Amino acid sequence: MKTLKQFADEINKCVLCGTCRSVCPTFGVVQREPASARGKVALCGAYLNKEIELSDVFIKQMNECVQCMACKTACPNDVNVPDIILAARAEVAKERGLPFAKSFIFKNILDSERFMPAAMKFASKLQGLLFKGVPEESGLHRRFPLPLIDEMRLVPQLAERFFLEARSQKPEDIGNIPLPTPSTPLPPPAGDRRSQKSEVRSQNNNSRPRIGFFAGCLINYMLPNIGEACLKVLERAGASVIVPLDQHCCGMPVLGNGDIETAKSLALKNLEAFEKYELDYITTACATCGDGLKRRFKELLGDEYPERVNAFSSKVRDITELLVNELQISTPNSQLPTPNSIVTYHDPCHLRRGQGIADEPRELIEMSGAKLKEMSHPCRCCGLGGSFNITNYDFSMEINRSKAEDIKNTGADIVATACPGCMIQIKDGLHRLGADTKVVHVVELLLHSPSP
């Protein structure tokens, strides 16, 4: 990753026209030029001429953006905002250090193979003794107040059983073995779950494509129906599926909170878990792991690993630009669960501007046989930002109250996207508006029964 000083000449390249105000997000709410792409900028330039110090207001500038990448696609010089941006929280956690709450997670548990689930169990365990459920739109409201959660926030529940819990303890799933090749070791027998590192769902069939599924931490805690549905969908499509039981967080919250040596640490185990299997592809239904394992994986690993880091990156694709541009799939309208529907569709941030993909979930949204209405400004940033939400949480909703109203006025039974964050974040924004459209994943519209 490129420190902040190696971004001088970046920086240097923005003339202050002022374009990026327009369509950054947290300029939009609050009108102020240091919360926007090019007040932050002007900032960053001033600290590397020490003009400015690390003060309080200026690690409060860098955590109010929400890294929709809007800033850097409409600005004429093509600077790269976001990652100046990224880079300056990296020099503040390097000067700094990171809040003890933050830097306990991200070290402790985040990047602890057997932490995260069991922390992520008991908090599964404990979410009916804080929250009480809001059964119609499947989500949570808090008993009484507790730090950071909203007396209105429509908190997401965690999943009685993680989807890659599910994997390890289904072995009627684990069909006919593939033919094991050196760098592909079979797994072990049924029974013997201590040494299993992947689920593969396939028949014996050398033909077939072999797909790594990446879960990331949404899918595998709070939306395992997600995962299942791409499962199903990709075993339809003719593929061979293998899911690395020891994968790990992708490592972009870390990141984006300038934990640089976290990410890399799990960048790097989630490489060993996948290149262990002769995959021919890699995929997620995450739009922002999908950034992150196509083009940040890169930015870390890089210079130390640069040939395991590009044969792996090379194989991710989005779960829709692999159904369509590789697998090809083309499914008759009369069998799917949509027709007549009207669905609008949300370009996440990080599929549209960070990995160029636009048509494909369309092309699935019209080919479940549903019509698809456009909303005024489907690329419109939904305001979640990672844990921009969480710290941010008001901030975050006055960017998402554009969004949920775009979509109310669509008249849309469903709103689909392809990140699990922005259906949560559009989810608790339609729930403020009142509003009862269902939101979806794209992929759950290939299958008879997309979730509430």
Given for the second form:
Amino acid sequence: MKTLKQFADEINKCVLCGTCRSVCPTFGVVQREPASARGKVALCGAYLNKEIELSDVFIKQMNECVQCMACKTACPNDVNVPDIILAARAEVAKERGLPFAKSFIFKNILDSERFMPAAMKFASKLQGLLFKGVPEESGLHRRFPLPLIDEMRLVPQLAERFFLEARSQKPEDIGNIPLPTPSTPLPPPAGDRRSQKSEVRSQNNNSRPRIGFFAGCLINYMLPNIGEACLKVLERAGASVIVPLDQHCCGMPVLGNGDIETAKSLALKNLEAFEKYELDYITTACATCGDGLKRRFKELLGDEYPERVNAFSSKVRDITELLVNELQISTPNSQLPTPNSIVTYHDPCHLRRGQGIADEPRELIEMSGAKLKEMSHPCRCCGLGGSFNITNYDFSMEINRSKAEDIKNTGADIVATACPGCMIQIKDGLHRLGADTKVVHVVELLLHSPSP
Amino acid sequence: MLYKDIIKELTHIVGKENITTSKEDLICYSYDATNQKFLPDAVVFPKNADEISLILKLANKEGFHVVPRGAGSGFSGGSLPVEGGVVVSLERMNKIMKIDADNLIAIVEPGVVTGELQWAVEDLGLFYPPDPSSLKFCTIGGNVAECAGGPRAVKYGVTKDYVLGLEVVLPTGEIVNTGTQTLKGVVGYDLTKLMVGSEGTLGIVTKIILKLLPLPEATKTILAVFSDMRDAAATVSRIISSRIIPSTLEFMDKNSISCVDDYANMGLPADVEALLLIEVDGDRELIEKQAEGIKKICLDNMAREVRVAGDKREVKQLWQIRRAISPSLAKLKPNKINEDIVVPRSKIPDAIIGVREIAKKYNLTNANFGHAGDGNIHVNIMIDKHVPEGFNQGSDKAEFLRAEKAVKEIFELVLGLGGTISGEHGIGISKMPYIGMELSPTAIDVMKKIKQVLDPKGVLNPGKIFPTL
Ligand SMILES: Cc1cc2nc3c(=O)[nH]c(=O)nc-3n(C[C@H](O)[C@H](O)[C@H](O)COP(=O)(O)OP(=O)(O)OC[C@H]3O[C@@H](n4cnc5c(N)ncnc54)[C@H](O)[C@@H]3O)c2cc1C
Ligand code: SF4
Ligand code: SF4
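Provide the structure of the form predicted in complex with its partner chain, given the form predicted alone shown above.
What follows is the whole complex; the chain from before opens it.
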């Protein structure tokens, strides 16, 4: 990972034109320069010039960024503002110590009157999480003892059974069967004739593509049904799916807090978990995990294990990308409640700007038989921003408000997206707005009528 | 540093959340798009004219400087607190107060972002034409203070042509209303026009009454590609003299385009010398004819390729290229000396050829683009001011000195052609040394007297426009 100092040239590339003010969602809410991408770059420059220290104000500004990458895309000089900010957070963690960086976050919530209501909600949810959700004996929580779990508090509820836990109790699961035996595809649900037609054009039955499934924290803990949906769709598409049970959090939440060391060790553990299998692809249904596995893992491990990490990262595909481009599924496979459901699509920041994927999820929506109706700013950030949502809940929901309004204004029955984080955030936002639009993962549309 | 009790008074006026003196915040209000930095002593975020009035009265009493600031996208350093003092950020005063579709006017606070006003009126079938390339982030207040223009100026004029009236807090703290809500009005001197383009030195604008037009039915966007820059420049003059008034006529030379990544992705020829981006708007049938006429003029003047944008996405892409030029020039060299000269439109070929020769003479990298349709060309001389440690200081310094000489010669050329040294960016601090080249001592004297009358203590935005005041 590049240090802040190594970003000096990148910072100097910024000509302070102000273009990024027009896209930065934190500026959009605060309407003051320090909250804008330009302001943050200027502050990092000032720190490197020793004009300021790693003060509380500096740290606050660096934390008030949702890592949406909109500035980077809009910047005529390609200044990588989000990575500069990430490097600044790592600098804080290094210089002030991680406990400081973390405790600052909590101090910030609890001290500020503005965030008091959020803090209360946070505390009660946290209690819920700590006291009932985590089954000690599963052993799984120890592999995911990470900020996301204790910070992601507006999550609906912890799932009764975690995704990986459920997997581990299915002995027939391919995760436990030595290679190269492929999995038995789940039989198509009764009456779903269309599913029979789904095909894998490039592969015949003897050489079924072998796919490793990376769950990620949100799917594992909160939305295991998305994980299950992915497995079904993949299997129907004729792939053999392997779910390594010793996989870990992708590490992006800790990296977001500047903890490079933990992020590195998680990345390495994930490498180890997937390297055990001979895989054609590794896929995930979480945009942030996908962006991390593809791009950040190389930054984290590229120096020490260049070959291993390249081999790993080059296999990673977002689930929508995998289905459309690699497995080339082409036939509808869904049973929507009304065939004419209107679906609008939200572009997750880390899918569209992070991985450059915009068409594939839309193709899948159309394949499902639904009618796609675009909202006015499909790629505007939902405001989640990893742990930003916990440290700055009201702020985060303020960013989300325009997203929720855009969705509502389409009149769509369903909003689909391709990231469990965005789903949770959007559900919350729509709920606040009193809209009853259903929120689903694109993959769910391919499978069955999504439950509200 | 300001005295503690002044800060206390200011806090009293705007409230504790709306003033800051933290070093970090001051840094964020120390720069604008000139990429220069001057630290203020404090930044305040007032919410109305009354608060600004109190601030200015206090400034006169205590003798501190006050500098108004919109989005800080200015190209001449107008919002920079060159002599310290209090920056008055208008970011909080960002409400569109009224859009009156019956009378075709809008009333806005100064902090409204230009593009946001445009989208709001367009939703109602109305049109606010001034379109600086910075429209997605600059403010109407800043536009008024700089009399900003844009590509549409060739047909629709610039900001001053749309300002009907203002609410202004004078440097001494009095609040005045200038102009009218009507299209006509001749009662007394035209204070509105005096304020427009005064670069935040004669008053702080707190409310703006703007004229709107009906939204044109349709637009057509055309891109013409040339192998010889002179053909492109000649085409501009020919279009204007053909009596088709395009709504946009933008010129871009080779160096300008080379910096824009999007250009490469559009499947257009790579080895071009110049582009013209042309738009016509109005009645659907009429513009079809006009577009044909323009296409023919381009081809008659040796255009290599003429492309009429097929759909909205292509139009957006073409504009993206144009808007990305200015900031992306940094890819040529990190620092730019950016001059927005204007010449009579028939003199555009002379101006561009002359500028190129001067750049060549001084061995400088030069990129030219801009609103050729109104004779306004952005002449950019790219240099590297940054001298790495242990590097021979002489050579880069020499580049900067050569550039200064070149700028002076360019201004002489422009004035000789009957032009002006700044079409829209203003004088601020960037062009201060050259103002005497264009204005007579008498004209400068009158202007200074006006400033003196309105701001006897010199509290508002000092160190701008006039080399000594
Ligand atoms: C990429 C880019 C492209 C640009 N393209 C164009 C273009 O095509 N045409 C053009 O004309 N300009 C252009 N500009 C320059 C700039 O955007 C304009 O000058 C704009 O009007 C400045 O607005 P602002 O809100 O950023 O003002 P600031 O930069 O904040 O201030 C500009 C001046 O206005 C004063 N001011 C601001 N608000 C008030 C107020 N309420 N009352 C009194 N004084 C005030 C300030 O003191 C200062 O002197 C461009 C700039 C950039 C960065
Ligand atoms: S980051 Fe890019 S867009 Fe933002 S001010 Fe700097 S150069 Fe301009
Ligand atoms: S990544 Fe998003 S929130 Fe962060 S500075 Fe850039 S635009 Fe703003």
